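Next up: just one chain, as structure tokens, the form predicted on its own.
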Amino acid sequence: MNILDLDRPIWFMRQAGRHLPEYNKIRVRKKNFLEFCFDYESIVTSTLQPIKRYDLDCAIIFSDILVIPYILNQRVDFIKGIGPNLELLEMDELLNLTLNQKKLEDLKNCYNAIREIRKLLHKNKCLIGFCGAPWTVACYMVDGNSKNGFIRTKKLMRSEKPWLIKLLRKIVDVSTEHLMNQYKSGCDTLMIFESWAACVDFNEYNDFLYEPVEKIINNLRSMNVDVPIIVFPKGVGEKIIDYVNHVSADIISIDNQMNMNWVIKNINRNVVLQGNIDPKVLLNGGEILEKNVKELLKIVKGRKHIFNLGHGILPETPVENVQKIIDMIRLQK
């Protein structure tokens, strides 16, 4: 059962995480976030928590896009209240990074957890594996964190473009393998998160956004991976038309800054849409949430659509609001 086989499926980005009290109870068992992400029991439990609570249609593996630089032996830390912080390396050092066999063993826990989750998950629910898009992962690898808007990466895009493209190719290869392993372990849907697409000038989209993601998709297809692939090009705005013409994803996730009416009118019906309720609207709840959900359901009527947010669930979101949105959608089925 993959996501395209389901009738109006519902899931949420960051559905497993800090908005759930049951997640917070188990998160304290591991001091380090990556340690939690590589712990077999933690992955299984946290992935299934939102399914048990909300009976959602899809589970998404509890992991992080920065497992890629980690297994390439770049130091990755997560600082409480700040987020990821990576070891600052020069471009030649980044290009010389190689897979660390010991750290690959950590990642095997993730694949083993996927096998267990697939056994525990009802056959009518799908299981999503994912990675970060090469550009987005490169932004963290080059700048270390997001606090300065990836200034260093943007400069390299202009001054050292061939070097940066070489780094993207390295990330493509490792990401392809990571997605392939998730597929082999039991994931029936795959997703690529392009969280920092908005940092790229439109005239550079082909080299930094389109080609790397398309290469991953083509690599997977050449290895007979025939499951649906979702891509989330956050922040591209109306350039999403050009994006879908160059990236052969089955499903495009729409961020909450976009007008879904415009999207419906301008994106080919063959492309399945996902999204795009504002996470802040879900956080605040009330009549505005009801209005937004009803409006979205009206807009996408007659179109294949996966109900989701335009970004991840915010940590402060009440579980009651999440349950309310699910109930509203299912009443319309």
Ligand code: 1CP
The other form holds:
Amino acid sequence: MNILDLDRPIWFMRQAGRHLPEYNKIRVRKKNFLEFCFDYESIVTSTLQPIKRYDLDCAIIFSDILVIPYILNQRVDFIKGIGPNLELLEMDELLNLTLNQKKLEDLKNCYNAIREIRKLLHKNKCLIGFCGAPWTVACYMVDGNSKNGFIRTKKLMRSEKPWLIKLLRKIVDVSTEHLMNQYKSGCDTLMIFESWAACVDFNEYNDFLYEPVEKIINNLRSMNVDVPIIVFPKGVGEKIIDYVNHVSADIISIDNQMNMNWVIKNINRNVVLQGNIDPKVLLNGGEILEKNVKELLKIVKGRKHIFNLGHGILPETPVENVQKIIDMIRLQK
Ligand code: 1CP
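Alright, leaving the form predicted on its own aside, put up the form predicted together with the ligand.
Time for the whole complex; same chain goes first.
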């Protein structure tokens, strides 16, 4: 299904995963998170779990943005309760990384799972494939984790710009291929997560944010990939106007720091908006959640809009709160 043909579709970033008791139940079958991410059955089941429970309009493939450094043969560990940690490499080692054929085989399980999910998913529902934006993936590849605010990546952005641009180009190529494979396997929507956009200096947005993402989009379009593309440039603030002028995505996902009234007034009508309930408001529920949802629906009335959060569902979020938000929107439609 084309997401742009649906009337105010609803889905949630991180809808598959830790807030779902049924996910936590199957997650324990695999010790290691990446093992889970590359297991055909686990991908099919966890991708479909939020659709079964909430009847959402879109499913997002259960995977992670860090499969890209993994297939480039950089060691990636997920530490329980902490998060991802990548092997620290020297600058020349990072540039010399190449695709590892054996690890690529792991990713084939993901593509095969997409084929199966597409078969099992109702034809009126969308299937979203994704990757991280090159800058965000580079942040993890260079710094290893987000603990220190990507200090090494930021330093190298200033002192070794040509080197970092070369690294981004490598990520552009692998990410294009990865999105292309997800599309060929049955994804009808593609999303690019730029979670760490705010780490880039304002005067460097063009080289580190716009250009690499635009290159991926142009690569896909030149290979006749005609499905809608969503971008999520988290934390760019008012630079979002500049962002949509330089990146030709169909849909822009708005983070919860942004005022949707301002966004509506300042973003061109031909860009579809997605977002932007605060995940903390969803976590806490109650009257404030109701008020926020009503207000958002009022603001986006008459505008093409995909209902979502401003970032991922927090693991402690009660499933009742998620159900409530869905019921509210469906009632008001
Ligand atoms: O053991 C577990 O269950 C680990 C938790 C977990 C999950 C459920 C991680 C580790 N990744 C995922 C799945 C995931 N990651 C999905 C598919 C599920 C869905 O969305 O429903 C997606 C789209 C992602 C994307 C992702 N991974 C992003 C971009 C979006 C965002 O949240 O900003 C980023 C930055 C990551 C890295 C990552 N992977 C996992 C964690 C805990 C993190 C963030 C770590 C950090 O803050 O640095």
